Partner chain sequence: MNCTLEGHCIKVFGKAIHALSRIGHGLWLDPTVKGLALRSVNSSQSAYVCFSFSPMFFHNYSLASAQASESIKCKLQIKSLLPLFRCLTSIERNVERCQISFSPHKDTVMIQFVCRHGITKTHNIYYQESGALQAVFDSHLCSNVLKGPARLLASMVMHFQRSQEEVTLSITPLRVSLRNYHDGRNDRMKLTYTEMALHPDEFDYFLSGEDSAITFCLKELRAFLSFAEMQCLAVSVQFDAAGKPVCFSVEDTVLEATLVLATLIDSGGPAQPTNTPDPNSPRRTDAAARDQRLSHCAGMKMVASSQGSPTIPSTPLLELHNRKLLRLGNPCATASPASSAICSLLFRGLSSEQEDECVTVLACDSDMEEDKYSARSPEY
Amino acid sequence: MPLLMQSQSDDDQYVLVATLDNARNLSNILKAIAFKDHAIFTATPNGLRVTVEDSKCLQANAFIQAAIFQEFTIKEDLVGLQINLTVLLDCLSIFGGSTVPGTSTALRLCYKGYGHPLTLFLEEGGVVTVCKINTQEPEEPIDFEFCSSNVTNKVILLSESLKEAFSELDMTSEVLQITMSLSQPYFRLSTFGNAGSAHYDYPKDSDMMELFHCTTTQTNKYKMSLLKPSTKALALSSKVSVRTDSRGVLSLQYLVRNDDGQICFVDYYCCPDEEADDE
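Mind pulling up that one chain's structure, the form predicted alone?
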């Protein structure tokens, strides 16, 4: 393959080189967080984290572990850059994102460091396309200070059941209310839309619930406009972990399998709607 057989001497000029036999394994996971134009890329020896934020109230992170790449070479402890995510996704699908069995677009991603563009070499069927995307100084991502030691409640659901819940709730509601309690209803999703109130309850011994861990009864409301972007990740995932901490900050972690069966994670953090709490 011409793309992946470039001489190693070319790599000396780059601080980051990552290759994938199938570019869709990257583009699919990035689509799950593509609700704003710009994204912060943070590369470490463990892999790549891509962060997108909105209104200081919502943050999404996609984690692509180093082992998922056929090659992942980084010469610094941390490489950070900001990039137009919409442009990157357009480049990754430059060959049309073929779904024909046996055909895939190979990707070689290279970065020389601060001030340089992100260079993509894309190859399919012997044709190589080179894309150069301007990079910016990365902004510091918001630290939601969400740590496992501060988690009060956690459930793990099969994604199918959460999709079913969203299809039955009233999505004209401005907020989604999440209740986790030690007694019934245990785990409840509620909306308050044009058609009135709607509730979707999960028994704690439901086949759709893999884990139920509740230490205190909590009810919080979250702006639906902030949660809707996470449905992109939900559509791709097989499981979702729903956690809240003592402040009511919500963590949604989606387990996503790529085309090769490897596991990636997409995290969403969302602050509770304080205006709704004041009502």
Second form
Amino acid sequence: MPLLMQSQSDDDQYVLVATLDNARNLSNILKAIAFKDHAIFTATPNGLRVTVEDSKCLQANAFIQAAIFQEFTIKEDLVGLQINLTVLLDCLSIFGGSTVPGTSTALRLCYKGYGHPLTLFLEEGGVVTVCKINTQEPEEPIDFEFCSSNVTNKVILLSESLKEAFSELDMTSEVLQITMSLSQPYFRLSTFGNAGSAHYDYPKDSDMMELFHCTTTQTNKYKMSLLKPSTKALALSSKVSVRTDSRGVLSLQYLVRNDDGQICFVDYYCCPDEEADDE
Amino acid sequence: MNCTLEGHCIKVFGKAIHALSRIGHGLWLDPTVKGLALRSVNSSQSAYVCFSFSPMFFHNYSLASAQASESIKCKLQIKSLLPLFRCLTSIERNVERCQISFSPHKDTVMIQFVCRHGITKTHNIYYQESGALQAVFDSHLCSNVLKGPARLLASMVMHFQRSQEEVTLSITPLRVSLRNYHDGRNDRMKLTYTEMALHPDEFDYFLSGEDSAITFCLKELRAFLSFAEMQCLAVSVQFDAAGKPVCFSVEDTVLEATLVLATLIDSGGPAQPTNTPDPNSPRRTDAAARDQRLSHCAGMKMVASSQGSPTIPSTPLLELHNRKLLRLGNPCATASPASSAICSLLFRGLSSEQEDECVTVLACDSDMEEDKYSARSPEY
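Starting from the form predicted alone shown above, please give the structure in the form predicted in complex with the partner chain.
Then the entire complex follows, led off by the chain already shown.
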């Protein structure tokens, strides 16, 4: 850790400096959304948001609040960049992925601004590695216009109950259908694959159901290929909230605790599968 | 048909599905008043397996009245069923009840798991109508019968490599032996010969009516034994001469399972005793020469078994046989109300090249896991 403090004199040139004693507090949560190579980083005084998108109908975000970092200094209201997430994750685990108790990789993330690479200083056991990753023009993350006032149905489930279902999902099914209803089955995940159909029902009085709020019975289908990557975020999380709005847009929010027990969030937004249009 | 499984029975049912999946691709479901039978046959039709669960095995078991007199011929893909019973270790903990139902009016079989925390998982699996599957094999007429705990047979087969396709089971009034079988196509330089022999006292029941040596596939037997071992059941082995099927069976108060395997046919035809000299002289010479070398081989030791039976010296390996395509067609009527005959047990056609070279073995088998049944390969 002391080695990283020496570069503080260069801090003036950086618009963003963020340090972590344990780089895994960043890398673990980023792995939950790393289903595409490229990610958009948006830093504000509140913290860091990393966004990954697919086909313009799926968006995954990881939020790491400023309070999680040992140091988080930002000189502008908003700093945005686009970067290769796979390369970033490789750098964060440059000292090897294995966890030895008592040792961790320290991270100092620095960015000078538009046109400059993202610089990572990584230190473990007195050895320092400097990585400079080229950045690209940041694209604007899609705004799904998902607002709380438009939410029709919401459930909060303990992740443990969904993990098994998601790992068993029939991948020959093109869609994952989510039903939320005022009467039985209350909350249902359905697949329609080559062998037949499968339904996973979670009743509203189950002890796995922390909250059940349904205003109208809704059934929506989402492309399985888009939602399957969310299984990683589910695996890390302790709770998940599932919400749909009047358009059928799905919001999945995962509560993730990092190695130090601090809370971070991952969310997924997915548009419903419109079958009739093109095919 | 509508039936419900509870508790440990769900795991047993799942274990049967696992065993079936290692034998064939299709699963025939046959509900009758006597219970639910699960049957499968392998792609070469050389292995047939049937798991029969009596109504007592189920928490509830009911047939719609019309079904009592006619059986539904329902065939499923095992690969659709296997994922439902994937994690057997946790299934008992997580699943409270499993309900299976189907009717001829619907095109799916419904399997529903009622799990902890009120969660319900319902699977509707397509089935196809199919002719009934039942092998006709009268095991009561077999002249050779062995019976022993599944653990005993499992410990016999575990000495053979995973890649070993076929084994030969030999019986005489004095001993039972199991050895690996090679078909002469593979490079002999790379082969390991393994043989183990047991005294008749090792078995709970031993009947040697006719000296014989039968060769059959190991893969399906291993699958069957893994089920039998889990249930700690005794396995009966019934067989005759080479060429006739061998039947392995287990039973307890609520279930029965049977595995019927085709065996390789003898070169001289089924009526000939297996140690008749072969008229083809080059083979005869080689076999005789080999036998001679074997008789001088002092390497075949046997460790006294845990059962205290006496050690006995090994006998020379029997001659290798030619293989022929065998079709056992016994289209006879069966007792089952609706099934029409199936029973062709036919095994893979293999080449009938003559054995024309000596076997030279580089080294004794040295990778035995246990010394319990010493089965060192012979040194040539």
